[in-house]
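The chain below stands alone and is given as structure tokens, in the form predicted alone.
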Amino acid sequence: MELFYSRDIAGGICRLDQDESVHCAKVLRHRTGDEISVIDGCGTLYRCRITTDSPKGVEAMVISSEEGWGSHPYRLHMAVCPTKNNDRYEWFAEKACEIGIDEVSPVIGEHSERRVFKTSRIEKILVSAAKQSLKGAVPTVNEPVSVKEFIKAHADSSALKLIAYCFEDENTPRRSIKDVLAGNESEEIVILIGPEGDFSVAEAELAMANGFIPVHLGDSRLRTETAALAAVSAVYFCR
């Protein structure tokens, strides 16, 4: 199934950036009369009857629309910690949009070795993935925001609030994701993976102290990205 994306849906008329233009009118060779599938990244997939094929900029009729299509019964917001070599992290954005999530916060550790992050390809490569794996919601994406600062501006949330680390900490046991997941039917969660470093141990606190339940992800240690996506995963087969 071809999919195209917009953002410029109004009045009836879909319109085509020059980009998504190129690839209908040029690549693919779309004509006037010819229907086309476009997403709105807001969860809307558009049946479109094409009425201007130029290259520069595809105009079409829309013929009928469908809310939520392709979406998942919950909402899942995974703030990962950057990851030293960004493809890694691009990796785990691309396949967990194709799984399901709806939010990516790139947060910032005490042990992040990379604490500069753009967010503009990963945008565009959550854009790819969505029209890929058949969505048509595009996962936002958030500025970069410390560990601590995304603890403390979700604390009030009435979100399921896990956060997964390496280190044991006797007065406070990690459970697996599973037996959390298991156990609680919320339909928003909220999940904190940290850098190759791990979360250090201020860090942890603060998160149990605002309603963070910590979790593990089996016996194997993963990397970062890894964990985010066997997080994301766990998710997806229990709800």
Contents of the next structure:
There are 2 protein chains.
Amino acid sequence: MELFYSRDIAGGICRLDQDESVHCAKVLRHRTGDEISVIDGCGTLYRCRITTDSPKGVEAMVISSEEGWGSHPYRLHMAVCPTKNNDRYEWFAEKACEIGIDEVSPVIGEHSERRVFKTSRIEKILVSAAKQSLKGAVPTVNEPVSVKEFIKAHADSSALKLIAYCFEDENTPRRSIKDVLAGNESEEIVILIGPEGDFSVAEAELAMANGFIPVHLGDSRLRTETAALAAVSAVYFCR
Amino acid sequence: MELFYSRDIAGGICRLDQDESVHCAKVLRHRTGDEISVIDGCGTLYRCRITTDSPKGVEAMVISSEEGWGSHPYRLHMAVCPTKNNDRYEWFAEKACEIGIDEVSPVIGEHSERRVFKTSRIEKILVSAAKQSLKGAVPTVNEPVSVKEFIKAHADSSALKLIAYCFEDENTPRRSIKDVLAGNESEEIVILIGPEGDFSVAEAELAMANGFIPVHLGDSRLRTETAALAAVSAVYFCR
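Switching forms now, from the form predicted alone to the form predicted together with another copy of the chain, please provide the structure.
Up next: the whole complex, starting with the chain shown before.
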């Protein structure tokens, strides 16, 4: 199924941006009168009829719309520390979008090697992943913040808050993410995934002091991006 | 933890191949008398003391060994059709190894676009993924066969056999992979994942006639490699 993406849908009129217009009118040679499918990135699929087929700016008239198109029955916010290699984070974002997430927050941990993170590429990847996996909603990507800032910002959140903490010690008795998900009905879930060097003890303690439940992802030792996707899969299969 | 890989461990003597020897003696500058950890790829971790530190061929004396090191409580064989883009299959293999699989079979479906598949690169990737995720066993990779050949070869297998079939029709009532796994105790599991164009009806019918249970991976529309990894995650979390 061929999908276009537009943030400019209002009053029954849908406008495609330059890139999408070129793809629609030049590459796919759609003409005035053709019907196209457009997602707004917020969860709605629109069926539209083209009224202007210029590669500079395609305009279409909305015929019908379907809310919550390709949606999932939970709201998942993944806060994941940047990986040393950017490709691995982009890979995580693409796969997580296919399976089902709503929000991505790059968070910088005290043990993070990479402390700079550009969100623009991830946003592009998420748009094409949403189109490819037939979802009306494109996950939002937040600007990077420190792990501690992220924890404080979610201190009052009523969501099910989990932190995947690797080190096992008497201060942090961890439960399996599967068991925690099975024992909780919350539709809103926030999961913190640490850097290669794991969270610092201070970060883990701050998280727990603010309602984050320490969980483990089973016995396998997973890379940051694999752990993040495994957590997304656990929510997908357990919700 | 620094791990070496050797298929040549016998009579208390462990020999590293050229690549591993260079890495051990030249790159990491290990010398006679040093202790190293070596996996045999079959599940055992060996602690060894170097007796010959030549980059051409390191030899070491086995001090102790630990069987089933980094093992998982099931045996998972993933039969996955090649993806159009090789990187995606390699990515699947790496991540699946981290999470936990035992055998990978590239299978060529009637709707497969790619019908040629080289296993050598995948084997290298699996060795480094096993080392990286601290597993003594390296998943085996089989030579490609057709989907129908694979199904026939497993006709008499007592394993829990699943086929992730996308098309829904009255002939193939599919159940959720999670429910099927929850309702079955088998430790040996075989999962068939189709190409972008899905299995042919003939392939799906042959699979079911040979004891494969048609399953779905939830409501999301997943790429071949994402579906394969989601299935691996489902087994990991449900076993």
